[in-house]
Amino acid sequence: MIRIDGNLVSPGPGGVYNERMAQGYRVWDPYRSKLSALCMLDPEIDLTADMRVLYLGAANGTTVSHVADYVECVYAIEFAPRPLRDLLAVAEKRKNIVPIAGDATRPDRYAPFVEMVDLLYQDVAQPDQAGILMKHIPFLKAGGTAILMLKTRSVDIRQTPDEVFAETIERLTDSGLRVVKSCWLEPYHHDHAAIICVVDPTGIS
């Protein structure tokens, strides 16, 4: 990952969402992108040129565009029509983005169009976020990584964010994933957490 004067940047052409430029690089704003926030909080997070990524909850493609600047290919899943139109426009200018109109709760419907990936990234505002991640583990290569951006208020507004966070980690662990890191995304995103997992070699239950 490239940093200039303490800012995370990416090397692709600008003009995707009026992002700032710095020395020819696109500034990746951690207040607009939860993945950028995670990378700022954890400098060990890395995206490399040989990676294939399955991105759930692509929205209008701003974060997807930064990921595409670093990796070989991004399969970008989005359900809502309006952001999907923006995503398609972004994909026209970055040929390594594969936009897919799909419901992340039904991976069986787009499975034929997605290869095995090195990184499974999920940013979906639905109640069963852990369940959605688990459904996509079969797309993950051996040794791959899954990152869940947990939107606690979308899971259960009656519980505290800490309770949702703890229950989500417990559920992922009980399902056969090993949580290697987790953190809140403060000060960039309130009540949001990142949970980084790998497949436990003992197998998914």
Second form
Amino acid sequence: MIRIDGNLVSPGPGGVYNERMAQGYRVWDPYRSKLSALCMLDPEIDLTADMRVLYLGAANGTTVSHVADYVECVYAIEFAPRPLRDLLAVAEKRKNIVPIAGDATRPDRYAPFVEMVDLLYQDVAQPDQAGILMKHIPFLKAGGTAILMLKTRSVDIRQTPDEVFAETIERLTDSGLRVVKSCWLEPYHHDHAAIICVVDPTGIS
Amino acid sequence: MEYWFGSIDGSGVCRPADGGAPELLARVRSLATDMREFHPLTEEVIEGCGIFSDRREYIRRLREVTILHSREVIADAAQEKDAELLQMVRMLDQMDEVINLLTERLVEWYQVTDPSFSSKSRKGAGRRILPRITKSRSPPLRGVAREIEELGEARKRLATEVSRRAGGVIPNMSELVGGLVAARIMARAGGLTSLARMPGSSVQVLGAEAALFSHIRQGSPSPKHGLIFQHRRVHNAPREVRGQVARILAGKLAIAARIDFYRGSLDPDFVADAQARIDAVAGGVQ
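Starting from the form predicted on its own shown above, please give the structure in the form predicted together with the partner chain.
Shown next: the complete complex, the earlier chain at its head.
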């Protein structure tokens, strides 16, 4: 990934959401994008030109646009019509984004459109985030990575973020994933955690 | 296995589906994919089919179909009859906020030009003294005051229009609590679709989210009413039964929302029954 003066940036045509530019590159603000925050906190995360990505919860396509700058192609799933409109506008400028109107809790509705991917990225504000991730594991290539952006406040407001975090990790492990790494996104985002997993070949699913 | 561009049988033979993007989309929609047996597409499968000359061609064709689908979803959402009402209510609430803010600021300004005037002890100072400010000696002050009055007029017209339209889009709810309150409740729920799926208990506390979350988190008393407090039956009810009235009204509103969503026409019997039930608790308070 490209860094300029400690900022994460991405190549590609700018002006997606009035992002700042630096030496012709688009600055990828970690305070706005959780994936950028994760990349700032964990320098090992890498997006490469040969990657195919399944992105759940694409929203307005701001983070998607940065991901698309780095990878081969992005399957961007978004449910709500309003942000979908913005996502389409972003996809018009980037031919490697496949925008899909779909509900991440019902992958069977859009499964015929999606191929196997190297990276499964999930950023949906839903209570059952672990369950949604598990439903999409069939799309992950052997050796691929799944990144879950856990919005603890969307999962359960009555529990503390730490409890939600621990429970989610337990659920993922029980379902046969191996959690490689996990961290809170402080100081960029509060009560948000990133969980990075791989499919455990010995695990039972 | 069925994919967007065709189907592939067990021995890897690919049968492409006919037609352009609209036909392919219709086909995908009619598919019943079972995720337990589904094998997602792999590069080998796509290449093995020989339909697409290269990777770019594959993505290009795929995007034609998914973009067409997305456009349809967006168009359908915009066509729902509550879509414009929703925007109108939001605009109305925002206008209220703006008018209040501007009036507050204007009174501050006016006080400087007229040292004998104090808004302190005057009730409802803002709106009541607006006409007085329009007669101020300072021309710019007068001008701004007139503009705010204009804005107030526009707000009034918008409110009337919201009421009128609510009668058409959500007739049963409007009949129960009046078009304006009904429209506000619908807007807060995020539209008629989501409101129709809400339990009465949620409808009861719509608009009291802050109190509700402090209740869940810190155990403060639960809110009795949110937006439905704006209805006279709730705010005129005696304190002791106010929560009860709110609960029953919310329950009836939830039913009304479902009638409005699924049937879309006024059900006079339901409304009459509901009114009687609420009046029985509220003691017929008007």
